[in-house]
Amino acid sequence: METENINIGLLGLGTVGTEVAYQLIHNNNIINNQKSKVQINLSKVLVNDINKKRPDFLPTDKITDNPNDILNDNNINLIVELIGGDQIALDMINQAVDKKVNIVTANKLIMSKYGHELLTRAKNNGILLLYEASVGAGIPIIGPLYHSLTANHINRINAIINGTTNYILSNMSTGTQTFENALKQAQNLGYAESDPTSDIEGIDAAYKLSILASIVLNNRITEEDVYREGITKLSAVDFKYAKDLGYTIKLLAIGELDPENVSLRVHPCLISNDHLLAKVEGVYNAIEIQGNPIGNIIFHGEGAGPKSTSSAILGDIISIANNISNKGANSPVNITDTTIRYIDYIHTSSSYYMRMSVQDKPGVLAEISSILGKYNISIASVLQTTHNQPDNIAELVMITHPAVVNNLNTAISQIEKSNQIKSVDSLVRIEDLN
């Protein structure tokens, strides 16, 4: 059999791009150990600054700052997009699709916003568009959803899919670190960007959840379909109370995936210390899949970083090499727009953890209970303390029985109007994952 060449045009040479280039050059014997007799070559690398010093292992004749040197090179038959961001990356991916060039990307933003259309066009053009690294870096989840788990009816996803927020929350769980201090530490270690908005407001996790949901539901799902709350309102004391109550606090991406009752949300929540997701610490990610007949399974590992991410990218490259003579094998079999019914977040139901500062005098709890009762919300447990509080102020912590979110929000707005209530300081959903 004649050896067929896969010539790669690498778009972007940041930390991940540099690692991918290194592996393609230094681990060539492993990457090219394919039964399909395909030779994988790194042909050209696009950079933003041609004058910036590059790693010694990368020959200068492979580096360019002109996208056309890659996009218009007929010998390049695989584009690896690692630029990140939106419009520039999208333009280059679109050009590759139009030219019928196979594509690997780690771009969660692109795949969340435009993945449905891109995958449809790629399939129609007989090429592969693979994106394993877009959700959990090196954690294999997209491939299993398309292949190993395809016989399952997957009804729920519970996931920790942002390492920055998990690192921050893990540090705050000691009960001593403020959000600001934990964020600063994450930035100093390179886990958080100088502008951390996408992470701490749950935007990054919403992109990733929408990608997973679109695969499971075989439909066009974007981040706009995901309800989202960030972690900025959490305080160290919330972690102390959660621990006392047998919980830990995590930012979860949750998909309830019955096509007739779809709920997609990203928000902080209390989960039982007994659940495996409660034990996921630091920058690690974990994705729990609940399905039939598989039951519950969890994928766990480093959800960011150049080595982990490059592992998934290289895996996609090799998949394309192995399927070069059978184009489309890794693409979705059917990409549809069947009707799904979304459940608005405010109409979902859950127990809640509430923390508020109140006047330390008789009758306050009775007033709060009365307001909650008016909206069919009952209290499961109450903890009150005056420790470290100003004179005549008490801190009240309550756990509710399951309540409709809209009713709870209305009740809270009524409680906040009371002269007996200084402030409602924290309101966090409790998720029963067992």
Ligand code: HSE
Contents of the next structure:
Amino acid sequence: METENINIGLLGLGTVGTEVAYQLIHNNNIINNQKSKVQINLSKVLVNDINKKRPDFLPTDKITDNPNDILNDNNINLIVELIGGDQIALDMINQAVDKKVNIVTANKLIMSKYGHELLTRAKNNGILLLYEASVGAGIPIIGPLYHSLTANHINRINAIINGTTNYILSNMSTGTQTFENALKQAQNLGYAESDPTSDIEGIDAAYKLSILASIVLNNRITEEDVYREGITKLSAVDFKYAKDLGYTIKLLAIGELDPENVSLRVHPCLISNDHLLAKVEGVYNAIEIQGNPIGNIIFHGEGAGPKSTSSAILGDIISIANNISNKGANSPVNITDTTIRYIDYIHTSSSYYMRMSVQDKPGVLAEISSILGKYNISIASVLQTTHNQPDNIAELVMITHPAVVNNLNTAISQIEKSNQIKSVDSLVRIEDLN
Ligand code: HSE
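Same protein, different state: after the form predicted on its own, show the form predicted in complex with this ligand.
Below: every chain and molecule of the assembly, starting with the one above.
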């Protein structure tokens, strides 16, 4: 077999870019990929600051701060985009598509917002755009959805796909740690960014869920189609009550994927301690796929970090090398715009956990249950304590039977208006995953 070359232009040299560059230079299994006989070379690396000290393993003549050194180099036939964010990264990817250069990216924001258009144009131009690292880093999920699971009717995804929030919630699960402290710890360990908004508000998870849903539904789905709540309103005491009731609190990304009744949502929820997802701790990610005929399967592993992320990126690079050597430059995608119908989140039903501070006097519980009853919400259990509460105040924790979200929201706003109720402090969906 004749030897061909893959010449890579690497965009970005952060922690992940540095690991990818190191492996491309030093890992013989990658450089001389024996299956395809394609020689993989790292040709150029684009950096922001050319004067910054770079690792010794990287020859200085490979480094540039001029994007055109990569885009105008006709020998470069694969761009690996690890800049992150949009704007510059999107501009570079667009130019690469126009020039018919294959692309590997880890960019969840771009794949969520613009993936449909980019994949369509890539396919039309006969190039590959692979993005395994954009969801769950090295956990293989995009490849399996396109390939090994493709015979399945996938009806649901339950996923923990943000390590930062899972780390924070795991720390809070002891029932003693505040959200603020847990966040600070995550920042000190380098898991959370100095501006943690995208993680703690569920935006990052919404990007990732929309990417997975768009593959399953073979449709254009962006993060705007995902209902989203973050984790900032949870208190240590909610974890204590949840534990007493047999639950744990997780930020789940949930896709209900029957095309006639699609619901995509990212929000904290109480899940039974018996479910495997309840046991996913720290920065780990896990993605449960429920499909027919496969049944339920869970992918679990490190969902961030240079080692895990580079595994997916290098895998995509080798796939492209194999594809070039097989002369079959076909994108795995065949996007259609078949009709799907979304269920509005407020019309879904669920049991709920709620915690409120109330006046400790006769008739208060009766008033609350009467408002709930008016909106067809049935109470499944009630806990009340005056321990650690101000005088004449009680803390009330209720679990409801399944109720329509819209009814629940209306009932809560009515309850909040009562002068017997000091505050409704927590309202968390209970997700029955089985
Ligand atoms: N910020 C993400 C997380 C990692 O905490 O999981 C990159 O997707």
